[in-house]
Amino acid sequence: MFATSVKPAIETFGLSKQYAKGDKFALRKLNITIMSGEVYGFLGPNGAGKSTTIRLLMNFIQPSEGHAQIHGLNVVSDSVEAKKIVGYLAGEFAYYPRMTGGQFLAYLSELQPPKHKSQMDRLARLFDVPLNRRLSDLSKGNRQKIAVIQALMAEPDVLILDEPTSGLDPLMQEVFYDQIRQSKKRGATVFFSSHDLSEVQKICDRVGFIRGGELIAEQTIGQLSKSAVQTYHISFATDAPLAALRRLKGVKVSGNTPQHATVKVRGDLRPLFSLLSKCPVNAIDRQDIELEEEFLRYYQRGAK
């Protein structure tokens, strides 16, 4: 998927979290390799260890065995450089309340000087926040732009966001999926966690899936799309040859009318075509492939 002169940007080796000796670790020996320019996608549950997978990217939490890269830069011993070249955002925001939105952004600015002074304004504008008014005055989802926007303002060579779409409208949502894919243009990589399979499937190449801080399963958006379940609602002119839908391999049918029936498919889909190209069709709706039947087969099958 990558050129060979493409190098990793987040490398982790090993990486563990216990949080006291006896308990259970929230994270055990996770080994992920993100290259230069990926969009990863880090799914599972609440308590999955997702957000203490990304405090000790970002050196807020030790590691009690392992250890973790950004672009070379161990995140322990190399903190203060690896920071440098991270935009971040935390699963849960922390403000100065007094603060403007305007006032907060600009001192995030002098800690991490942005390449183009008119970036902040800019994703102002199109993330339709106001700048004016103090952060404890704002909605949750206004704070939420807030803290996209520093995270963005910088361009920096890594992302790594934490829930970012939590709060969002929909529309603000289509937003920030645009800046990711503008982010990936330019060449930065991105790690950000999630429990939403439907934005995974519109901005990522790869993802992760983690549940009780191991790492299950990884695969490119590809591979899990055509390994998915894919549903198509089908008329026909004449009634729904049931029977033979239901002698398919790899086939469920239901029937809704008797002209009508929904077929979800799993793998090879010659064979279905096949039978349907010898029946009176009137249509075919397809419906998008929804990961969340393989997220959850992931999770019930313990896949590794």
Given for the second form:
Amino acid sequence: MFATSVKPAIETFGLSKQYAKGDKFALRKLNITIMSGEVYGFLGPNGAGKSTTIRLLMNFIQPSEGHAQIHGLNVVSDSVEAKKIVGYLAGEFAYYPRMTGGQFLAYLSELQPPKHKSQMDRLARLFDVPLNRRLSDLSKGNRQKIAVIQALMAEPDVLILDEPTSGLDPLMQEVFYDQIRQSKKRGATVFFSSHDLSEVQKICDRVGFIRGGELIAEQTIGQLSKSAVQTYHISFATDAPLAALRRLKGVKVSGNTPQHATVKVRGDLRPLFSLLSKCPVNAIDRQDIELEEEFLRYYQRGAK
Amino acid sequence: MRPIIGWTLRQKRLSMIWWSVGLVAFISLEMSVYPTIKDQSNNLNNLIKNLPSTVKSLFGAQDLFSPVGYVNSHIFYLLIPLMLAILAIGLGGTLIAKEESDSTIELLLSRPVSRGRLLVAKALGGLMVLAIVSVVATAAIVVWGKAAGLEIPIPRLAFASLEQAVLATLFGALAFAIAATGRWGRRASVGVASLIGLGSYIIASLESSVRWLSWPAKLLPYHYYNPPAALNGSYQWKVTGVFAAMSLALIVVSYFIFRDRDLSGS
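Starting from the form predicted alone shown above, please give the structure in the form predicted in complex with the partner chain.
After this comes the whole thing, all chains and molecules, with the earlier chain placed first.
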């Protein structure tokens, strides 16, 4: 019953953007449907078309072809109505340097009144950011917290976030992820761009890969973790058990010294860790998932 | 819309104070010497008669030392409208444009605020800044007029002030419309509007002595700007109305330019 009542929150229909005639399309025929309550990660390298998509959804730029809807509202013709339910965070946080954090958030609250007035202070406490200091005097990390707060404080139904965690320290990233989970819990839809696959894996339900302005693939997180290659740098107290490692299914040993191995694993991690549990391991360091590698895989698959 | 106007005024409050201080200081300087000149006005006027007409027209009047001649040439013809025009062009060229180049415009437009409303709010904010500074300047002219024994009725001074403020608004609106076109307009707005403003003044003031300029001068607003008429009691409502209507038309043009174009960062 619930499944049928879930409606699309964000839909794009052949959405395309060409900045100038004769230029390459920055975004080409994007068709995505994000359901209400879904957390959707939009992944791609710089210049892939992530920000273009977001700026089109926000009606900052006009589509060359196609259109998009937020909760059934056309993002161009019903832009004002749509923005009543949207919280937005830009990739590069723009701010008024002479405003204090408090003034800044109060100003934006006047333009989009929050459902609960206490929300601003609650988030400021949660993110541990001073509101009485000028934005120009805050560190980059603290300013990014203000940027996150301004997007979340109206408790919007749809959150559109362009690389929201860039500049946040790991602790605050966790606070942010928690807020995203809570937003999801109250039924909000989250669309966010990132170039960090591990981040996306933590909080997203589904991921879209974009490259060169085109959507290459869409996967649920379950499918993704099964297929993604993960790289571990492992140091041993004794000689590395290279032969045993090489025998494991889905494991490739890509580089090593006598007491160190760099291991790439695709799929199930249990065989690797069950082997490691029997070895004198000094340190395991996980390398961030290489997005380019994932892309290449999708790209090659698409080309076949 | 109110929060945007409020914040615009707040952002511009220091600039408003400094412009007001500057204008009042300038008016005070000009008006404080008037009593000394008043007594010798006949002699001085005779002296001026011998200057070439081109030089005289640059001051805006042939008669420089009667009450109307003095106030016109020292206050209304050039310096105050020029200063107000600089203020207006500065505002017109930055109100929307600075928000756009700083990308703060995205913060505002990510809220349920239409581009039209944002544009109107910014234009109104700018108009208020100009109005406040103009009112301060007018008050200074009136007070000093009384103190210096200038025999021009207050309504005439007020109308001449209104006329110069509306002329300045027209140049400001021109800058606003040029800046609304985007990245290139933003860079060109202040220069182009200043060029038209200053060029218009130079051409209009020379047209009486340089015959061939009289036709192009008719295309420029300064040609119709005539503060001595107001100071002598003939209010040019039509000219002021046309300046105001043109300013409004430029704001409407800005809206159509800005309504559905791509926002551009720096």
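Heads up, when I say rigid core I mean the largest set of C-alphas that superpose within 1.5 Å between the two forms. Keep in mind the model is a prediction, meaning the values are calculated, not measured. Positions refer to the first chain, counted from 1.
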Using a superposition on the rigid core, decide whether the Cα position of Met35 changes by 2 angstroms or more between the two forms.
no
